[in-house]
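Here's a solo chain for you in structure tokens, the form predicted alone.
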Amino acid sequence: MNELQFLTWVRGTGLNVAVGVFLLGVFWRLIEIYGLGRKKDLSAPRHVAGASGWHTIFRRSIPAQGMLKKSPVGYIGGFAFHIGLAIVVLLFAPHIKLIQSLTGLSWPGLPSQFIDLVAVVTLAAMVVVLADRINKPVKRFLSTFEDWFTWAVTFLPLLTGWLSVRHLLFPYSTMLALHILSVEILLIVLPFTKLFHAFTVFGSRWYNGAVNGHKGVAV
């Protein structure tokens, strides 16, 4: 398979398979989660200020008091790469065109120079967070293969995308094919790993807050 055939395959069959597995995986996982059910709480609700699902989403989205000082790399690096990743994925013009071709949805993008800067900052933040995990004995001890694997499959699409835009390392068509392939691998593994928190993080926080809020407990 030559470069052109490889690029054609990842943009056609490979992408169709990856998107199909991704959609089926997400659908199945959501059925598993929301199909668990829960007995209705018959106790009288205790209304306490700040005890609700929405309050919990807000509180859990910012560092707890004193934690930013204790773990600045984890929090700042984590926020930087999550926000940067969202910007690169959703506001880069070629990505928007791909999303439009798949869903029909479109929106304005940001200048490519800004996206390039965000990509570099995001890559740097991910490397710093990884180094922090490796250098901290407790974090390293608690890390499993899945943690290292999910970091890698998230990092590679960013890296290969930046390299392809910059025309570095390999010829553009090869680098672009590797970028698309790395994205497809990410799509396939996302529903079945910790990366699925992209779909559950705010829903789970709201649910925990709502349940505890019914009891008058702010979390």
The other form holds:
Amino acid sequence: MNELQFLTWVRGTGLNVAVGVFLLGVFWRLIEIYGLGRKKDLSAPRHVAGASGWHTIFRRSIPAQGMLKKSPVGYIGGFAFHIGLAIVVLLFAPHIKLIQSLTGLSWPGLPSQFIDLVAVVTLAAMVVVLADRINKPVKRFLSTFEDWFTWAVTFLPLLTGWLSVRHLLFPYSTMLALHILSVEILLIVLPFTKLFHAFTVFGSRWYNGAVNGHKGVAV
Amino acid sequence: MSASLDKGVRVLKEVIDAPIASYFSSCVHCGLCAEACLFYTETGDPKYTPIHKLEPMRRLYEQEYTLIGRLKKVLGLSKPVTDAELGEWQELVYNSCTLCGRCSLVCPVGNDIVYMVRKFREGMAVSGHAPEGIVEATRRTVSTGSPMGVTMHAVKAQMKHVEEETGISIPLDVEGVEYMALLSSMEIINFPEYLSAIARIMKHAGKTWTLCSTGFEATNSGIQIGVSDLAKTIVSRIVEGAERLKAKTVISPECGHAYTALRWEGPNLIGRPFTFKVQHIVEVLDELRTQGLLKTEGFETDRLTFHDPCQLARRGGVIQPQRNLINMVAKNFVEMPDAGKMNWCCGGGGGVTAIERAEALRIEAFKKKKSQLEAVKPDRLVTACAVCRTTLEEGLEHYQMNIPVVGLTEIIAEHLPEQGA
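For comparison with the form predicted alone, would you give the structure of this protein in the form predicted together with the partner chain?
Expanding to the full complex; the earlier chain stays at the top.
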């Protein structure tokens, strides 16, 4: 398989397989998790403004009282890389074009120089949170193969994307093919690893907010 | 697999629901929950990270309820949960967790970790891995009526004592009253001032109330140990008593977990909503205050601070009433850092005080409360939970801090206007 064949494959069969596994995987996991249901709470609720599942979905994005000081690297690094990732994925013009070709939806992007800067910041933030995982005794203690693996499959699309835009390391078409391949690996892995928190974070926050909101505690 | 382990695994499979599945699927191992747990912050030992305390349950969830986990199980790639492992986890699930729920408030993905620990304890208890101390306390509650072996005789003796002291008769088994008051064993044995305070306050407010001879004990170690059917037996006594006496409201005493057991878990344990209202004494007093039925005179002038019992504030939703009440009678009330919803546990809740082997660790964890107190330097410490009160007294004594601990209800009672005045 030469470079061009490789690029054609990742753009065709590869992408179809990855998107297929991703969609089926997400669908399956959501049913597997939320299909378990839960028992109705029979105790009389206490109604307090701001105490509900929906409030917690939003409120939990802000560090709890006193927590930012406890783990500044975790919070700031985490914010930087999640927001950076969202900007790069959703607001880079070529990505929007791809999404438009697949779904017909499109929106205005950001200048590529700005995206480049965001990508560099995001890469740096990811390296910082990795260092934090290695350094902090609690994080290191909790870490399993999955933590290192999911870090890598998230980091690689970002890195290869940036390298291909900058025309570094390999010829553009090879780098682009590697970029698309790394995204495909990410899509396949996401539903079956902790990366699935991208979906369940909303359900988890909602349940926590609803269960505690029932008692009148705004969490 | 031993028969008890088999039963434990079956119970665990039963209690795993959509929230737990969602929580386990969301954890990114960020470790922030450790910073919220006093057993971690005071020891620095990563094994006390709250989410780690659930590891056997997480694996079981994965192996039983996820496609990948089942696949791994079939291929022999997963590590089954064993008796030895659960035995090892006893220290993490019981000794070093007071069910304070602080971790559930900080998790960035929103995991309600204490919700899971509470459910994990169900499986631990059934498989025979609950600590002896709480098992014994629960057994005593089921057989004698109270975790400390207090019987109705002791209650009657105390009633008589209070009647002599206050000149107010203590109603027993009176039907159709507004309030049915409960006591905790700790109050019957160590803090008789609570019953006396209730009698004086009810007389002052002009409210009808009673004690119930078949349901006087409020504490329920069934929920601490994690055995729902025993918890149900214990809570049913109160429900039957309240319904027989047609009480409008049952007052949960100055005890944190008794409130959780009755107010929030109670209806779910018996499988139907209550026909009466449940209020913590602090809620009752604050309601009487807003109705203008609770009047006080004079002020405490020394520096007071309030320790929020976890099950009352963070886990129970009662945060403001206690402050309204203290401010009625105190001129110099100061809040500890993190007071209210984010307050730090005394280290004795969730049954921990009943576990002898946990004592050294509990004293270590008390350093958190110590630092909070050092920040505000109070003359006295007020609280509204008898277990907190005992734990605080022990901790303060250990660290040679001379800060008396008092119950909120008795402070209020001391400021009632003089009779006939």
